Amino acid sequence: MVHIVGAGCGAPDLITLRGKAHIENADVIIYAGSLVNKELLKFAKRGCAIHDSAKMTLEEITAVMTEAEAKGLTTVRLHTGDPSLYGAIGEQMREMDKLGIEYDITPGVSSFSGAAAALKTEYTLPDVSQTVIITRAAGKTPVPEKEALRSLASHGATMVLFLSAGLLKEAEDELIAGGYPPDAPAAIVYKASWEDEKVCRCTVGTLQRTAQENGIKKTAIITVGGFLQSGFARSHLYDPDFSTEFREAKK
């Protein structure tokens, strides 16, 4: 069996409880060791077989999981964040279902989510964005063109980019060309959750100038939208006014 497991976005006390049980009780753990907070290795039971992903091949991968299956042994595969996204194991999970090895998913907190608890607020807000669009700058690995950064900013909707911290000055011109005017609120939010995260604050127009006064290359969040200023409208979830399923309206 091998369970694909979300480790969380740095913070070791952020993993769930399942994925923590799943560590303790794994004879093999690959983990993704350019990402992965490596506290949490410490949960592993003596004995444990570590392999760091960083440095294999799919194909490496798919071969100790394929001797650990054929050992009767449980294999961990550490990801990062929520697994689900850009975790790469889509194609893990087909080589997988080719050779007929079991396995699970186990969400983890996303770095997206971490990202916004640094910010100290809500990607959703009445009157402002019902919609997050999370996508990342298209560098080495392309982006499908419909899905380029200046067609998505035409929405205005809250974005948020993974893997684009190194790509700050071609976000800046898509974000604008889209429709993000230069002032528009913006953040890059640098491993969030990890006892290093920095919160730096900024607009489109200055991407690029705050990560680079700050030192900040890579493993951050870059979000941009309205909700990152404090005027919105109140929800009617709690408004006296609203009846809801729960509760009539105080008229």
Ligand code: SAH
The other form holds:
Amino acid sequence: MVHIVGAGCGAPDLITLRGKAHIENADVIIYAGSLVNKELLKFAKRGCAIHDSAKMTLEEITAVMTEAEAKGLTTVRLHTGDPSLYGAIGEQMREMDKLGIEYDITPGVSSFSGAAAALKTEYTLPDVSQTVIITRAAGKTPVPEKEALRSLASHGATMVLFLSAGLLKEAEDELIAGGYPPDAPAAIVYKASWEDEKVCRCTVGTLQRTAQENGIKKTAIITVGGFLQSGFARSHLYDPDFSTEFREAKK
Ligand code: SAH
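Mind giving me the form predicted together with the ligand, seeing as the form predicted on its own was just shown?
In what comes next, the whole complex appears, and the chain from above leads the way.
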């Protein structure tokens, strides 16, 4: 059995109880060494074989899993944040399906949630935006044409960019071409929830400069949108004039 586990975005105590239990029971751990906090490996039992997937190919990862499976061992595949986002678990699950290896998935705290926490903001403010667009700037990995940053930007919704810290000039140009004024609010969150976390508030037009000035080249979430401004309507959820499933309106 292989357990795909979301490690959370940095701080080791952000892993779920289930994820931690899987680590404690694992005979083999394959972790994404580039981003997973190594503190989490301290939960592994003595004798657990530990592999860093940053140095491995898909074939090598599959071989480790296959060998563990043949010996009846339990493997944890530890991914950063939540495995469903930019984790490349799709191709690993496809290999396991082919080989008849059973697996399950334990979700984790994604860095886009970690970034909102660092910013102390809500992505979905009433009257500002009720939509979060999670995407990336096109770089070495292409993005489908229909999802070009400029066309997504045209919605004016909250935007969260992964994997884009090295592409900020292109991102700025695309976001502005899509309709964000250069002075629209933006923020860069570097290493959310890690001890060296940095939160830089800026504007769409100063994303690249801000990253440069703060020495940020990777491991950052870029956010854009009106949610970063103060000023928004209150929600119906806690409005005394509004009934919900759990509470009657006061009048
Ligand atoms: N599955 C992960 C994302 C993996 S892709 C998740 O859910 O968070 C790697 C990208 O995630 C990085 O380039 C960066 O954009 C982002 N990232 C991962 N950890 C981060 C963190 N602690 N703070 C800010 N961005 C982070």
